[in-house]
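Here's a solo chain for you in structure tokens, the form predicted alone.
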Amino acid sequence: MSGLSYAFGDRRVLQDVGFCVQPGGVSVLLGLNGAGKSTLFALITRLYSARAGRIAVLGHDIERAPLAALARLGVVFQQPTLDLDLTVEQNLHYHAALHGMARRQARHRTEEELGRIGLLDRSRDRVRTLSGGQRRRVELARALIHRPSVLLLDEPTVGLDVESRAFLIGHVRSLCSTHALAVLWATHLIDEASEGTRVIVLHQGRVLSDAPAEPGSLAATFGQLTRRAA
């Protein structure tokens, strides 16, 4: 993306937003909360019609070609939502034919992918049965059924306990090495971003900084670039 802005009336969200993802890794986007994260989610995914600057998925204009751009996305909100009275593997299926997939393939991914977050036994179970760590599970399965090469998580572990967020920030990053996924993971919180992993800080609508996370010094360099731009 680059050059993105985008206003509410008068009030600016994005100001000039632009960078790039690579496969095979995890870009963290941090901020805090009202920094403009979910809106450029909103942005990149066309719930909002970017109004000046362009996005691209792939080659993939997103307003020129939102099929194509769409198609190559998996994206996993920050608000939950699934179908609570659908069963796990319903979910699934409704999104695989969303994307134009045919039954035979959609139970084979749908197998695929509970195997792989261990929830397969729990497929014909009602949604609403499960706890809030294995509904975010099922969320980051079905965003991955189609297999996207670019994958979107907007604080995905917001209200999830210690060990549910360990598992889903362990599996991203072992999808990343192993599927060469290209990763964007939305976050206010710093312990999010492990040594080495770039992230990109996002506040008050603007890109401050976009580097990789050093030792023990991320929490200090961000507390200085949101002062300093306060």
Given for the second form:
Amino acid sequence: MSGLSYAFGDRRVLQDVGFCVQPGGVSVLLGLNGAGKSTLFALITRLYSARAGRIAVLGHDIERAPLAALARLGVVFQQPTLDLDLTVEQNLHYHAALHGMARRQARHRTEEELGRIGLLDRSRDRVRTLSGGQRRRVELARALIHRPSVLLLDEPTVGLDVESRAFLIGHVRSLCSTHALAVLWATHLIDEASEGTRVIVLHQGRVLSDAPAEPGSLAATFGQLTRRAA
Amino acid sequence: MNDAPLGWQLAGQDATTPGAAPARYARCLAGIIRREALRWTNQRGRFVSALVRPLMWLVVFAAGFHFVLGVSITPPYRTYIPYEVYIAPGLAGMIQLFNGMQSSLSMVYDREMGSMRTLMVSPFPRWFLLTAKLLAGVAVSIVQAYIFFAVAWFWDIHPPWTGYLAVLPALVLSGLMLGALGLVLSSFIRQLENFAGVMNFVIFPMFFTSGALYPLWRMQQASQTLYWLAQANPFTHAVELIRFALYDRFNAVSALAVCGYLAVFMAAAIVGYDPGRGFLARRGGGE
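For comparison with the form predicted alone, produce the structure of the form predicted together with its partner chain.
Starting with the chain above, the whole complex follows.
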């Protein structure tokens, strides 16, 4: 993405944002609440239309070729988006249908993805009966069912306990290395960026820095950057 | 999000543009209808209230007026008819009106709960997703209307057997029009709490200023203004279309009016859900 700006009325939310997410790695988008992370995600997923700048997914421009671009995106939104009254597999089948997948393929992929996150035995249970951490895992499985090339995660660990958080982070990292997935992980939690992970600091709608996390110094650097910008 | 295509893929990757295969569209449509049907059957309360509401009107309201009000011979009826026979098509329309508004309510709920985002980031064109959502709601409302007709049969409402078949396209058309109205409303309602306003300012005025409960000629005798309001009311035409079809007649004026309103509402809904112009752009950040 390049030159991306967005405003709600007079309130400018994003200003000249641009960066590139590479396959096989996690890029952490770090920012405080209100930094513009969710707006950026809404632009990438075409929930909003960018008024200035360009977003492309594997070369497909989100405005000019939205269908091709969205087909290659998997998204876990900040808000829970599962249908609580449907079962786990019904939720995944619905998502597969939204990507035009055949029933047999959807069943196969559902089993595969649920097996990967250790919830195959809960496939016939209603989502309402799952814990918060399990629901997040199902959302991740759902985002991967159509085998996207780019995975977007918007504050996926908010409200999760330590174990669920660790599982999610570990699972996404392993997906990155085994399937060469390009991951953009938005968070306000500094400890989610491990050493060497690329960190893009977004503050008040601007990218302040874009560099690999250095051992032990990320919190201090983040503090310095955001104070200076304020 | 690279500017140039990358030469890597997941094993067995098939994330292609759906535009190429009509079968993908059919699967997407089937998936959306399946979800709507599952939600409908899972929410027993919604199922029961959709059926009980018109039956209450038929059993209580119409029974009360039975001895007060008979309806003289007006098309499509060929004889004098009791009041309950007159209001039955209007109550089928009421099922569709409530259903259209209910699906609009569920869209607002989905939006607040986030599941609308799942639908909107599907790679299919937005007009198609909205139409599929609309068709899913219409399919459910038609099943409800036929259950109502079946129960009403035991209440001495006996249209010709062929009427049950002829009413199907009328129900499809009126269901689409009322569902599209629901879509428009859902694109303008910002919060779930505002939905009570829809009940007061949309459903009740539409129902009471239509020909569902009283014949239009009687309304004209009472007030010319009310009569013109009823003529402009899309729900009047939906009810008349259903009424005529149920008695094997075709009401061309109502059919045209319903088609016209459908086109207008659908266009407005597509604009309402356009990422650049619609509700999403007006809402503000979601952080």
